[in-house]
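One chain comes next, on its own, written out as structure tokens in the form predicted on its own.
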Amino acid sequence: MIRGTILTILISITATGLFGQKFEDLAKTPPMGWNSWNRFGCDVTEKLIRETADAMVSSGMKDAGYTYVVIDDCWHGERDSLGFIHPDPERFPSGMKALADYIHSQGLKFGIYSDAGTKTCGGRPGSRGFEYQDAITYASWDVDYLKYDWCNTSELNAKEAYTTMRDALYRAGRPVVFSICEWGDNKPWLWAKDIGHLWRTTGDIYHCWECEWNHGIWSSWGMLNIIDMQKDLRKYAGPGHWNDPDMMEVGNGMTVNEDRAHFSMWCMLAAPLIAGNDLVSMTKETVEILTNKEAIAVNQDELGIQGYKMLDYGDLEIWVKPLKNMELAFCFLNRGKTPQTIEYDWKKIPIEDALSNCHIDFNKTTYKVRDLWAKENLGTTNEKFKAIVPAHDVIMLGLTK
């Protein structure tokens, strides 16, 4: 059936001269889900993915909005004599269709990984030269999300390579969220809006507050380093096309304060909320961070505006995210090793954001102030906001009329 389908599609393309396009009406808010790589690397199995799907439901993550369960690298077996990819028979003995069916039965969606090069980053078969076969195979498995990497691509043109897979996915006929993962090397924010639904803006994240892990020819970066790399990119993001600062490291070894700051900033950045920890063995604190619906609402706001750093006082930064109905999220980020005292006078600094057409003078409009982590109402913008931000932590506020 699959082999006949691919011939039909290829003949159709030749006859009509038509190619594909990006699936519209997907990822209107930043995608939410889980990916295996940050915590498990190549140690992926059918059992792990099923248990993760179960945990996404039982932990409350599904109710909080998490949808996609994505297998990253190393699920691959070999290609058959006709070039069709098969999963590793030892790691995935039931096959990918059965696994997708299980994930769908939980009310979740199924994601998978491939690479634009000849081999994946983990040395498995890449999709170069097999894009249409792979897209049809994924459609036959009922895949909902594809993360597409950039290892072993030699002299390939990134825009063309990702367009080829976009076209292949579209012609296969099953709507798929397309995650472009070429690490920002070719500035995808300039060309990827009509190709993918999200694109990586940086190299890989690492579970530290601020650091560089040098691998020789490339580096992994700490959470603050990744945030700093988002400068000047907000104008390229919006519904259906998101800047992706990489999957989250919440629950992977940083402190609770750092995890809370990490999650808050991904919410402020309108970043995809893709968890990367072990969902089966999460601590209570990790669950509370990942399922904070008030913080998630900031991320998932339908206006789709990425937040920005409004004020920089060194260790203390003040970030603002315009929301629908002229509401706002404020995040006070303490980058430093000591607590920072805040005495913020709303009436002295108006909000002037041309990107969202948000212009607010707190002398003329009064807002209610709510602490989104303490989940407490704090009065209004008629009073100064006074607080202490702990080291490596945030205070995140929601302002509503």
Given for the second form:
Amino acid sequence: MIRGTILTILISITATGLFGQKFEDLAKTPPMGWNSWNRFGCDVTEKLIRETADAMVSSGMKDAGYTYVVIDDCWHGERDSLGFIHPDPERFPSGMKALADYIHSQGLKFGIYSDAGTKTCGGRPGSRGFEYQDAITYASWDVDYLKYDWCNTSELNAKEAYTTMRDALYRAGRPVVFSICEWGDNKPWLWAKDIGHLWRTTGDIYHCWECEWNHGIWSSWGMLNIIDMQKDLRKYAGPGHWNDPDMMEVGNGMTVNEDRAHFSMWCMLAAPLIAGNDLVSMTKETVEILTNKEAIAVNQDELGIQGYKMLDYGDLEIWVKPLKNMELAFCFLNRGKTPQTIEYDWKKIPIEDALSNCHIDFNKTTYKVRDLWAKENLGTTNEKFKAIVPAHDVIMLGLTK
Ligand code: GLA
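Moving from the form predicted on its own to the form predicted in complex with alpha-D-galactopyranose:
What follows is the entire complex, opening with the chain shown before.
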């Protein structure tokens, strides 16, 4: 008996000690924050990151739940003779630990970027062969979040490469949200649940409603294209392990209506809410979208159920997200160029979601209906819901008992 117990303890020490695990208590709801890439590309400096952290606080984003300030590609300088990575001394003259301290002093968390290959997508040093050393370095800088990309990986096996970095982070001992970014190429939803906290499901997003920007061997995609690529993935998401349809483009060039639809749909999809715009100079409309607490509550619902498209009428789609206490979010998405008139009879269409075990018959249960953008109560499910959804926009409703 005692021998058996000792053996079990030894096995579990070996299992966690040698092979590691991910940090389990993180990202129980979709991570919220900001990342430099979509707006600034390689143009990152410590000044930008500090100002962004300041703006995250002063704009009300921190109060709304945004936490992680993540520097994407191109912060890197060189490795020294011992192999340790250093930030670009011109762009980050005070070093990463000082920057992390500043971000932490604002009550925020600090994220960084690397790549499983020899070089990052921007041609900076990758972590291949330096995984444990880099993880120790990040821990010494007090990094809280790592986005780990997939350029220049040649014949590497994705599951093994991401497992190596997961184990390295775990060994380094500082809890880190691990963001897997291999663009869905190797179907990470099938294998990454115990490796990372979020995984990209697609190629890069681009700030257009619906488009493909072909770069030759890869493409970036408009917002609707990315949504369509989430099909059939919802069963893989949940607390601590999220499908990531990429960082947001709110405030980066689409119209206000389109940005509102984009944000609403990321909320419906239980997607990580990582803003990708310039927080220092954003418009009032952008702030209003990014800090809509009622929409964010849909995204951050503790059940972590990814929403689904319940009805498809071509340009008009109706999306549903089951929430805790049998509450619901509804999103009427108008993909088209003309307004759509809706007259929706709740009682004719029951909710039948086997995945979340959510079954609602509006003939038996009455819900209160609230418009989450107009912030108005609109009666109950006993009456038909009548509205006009503007072109390239949404109406997002919360249903409570
Ligand atoms: C890839 C990623 C992007 C960004 C860039 C940086 O394209 O998918 O999100 O990190 O690399 O070079």
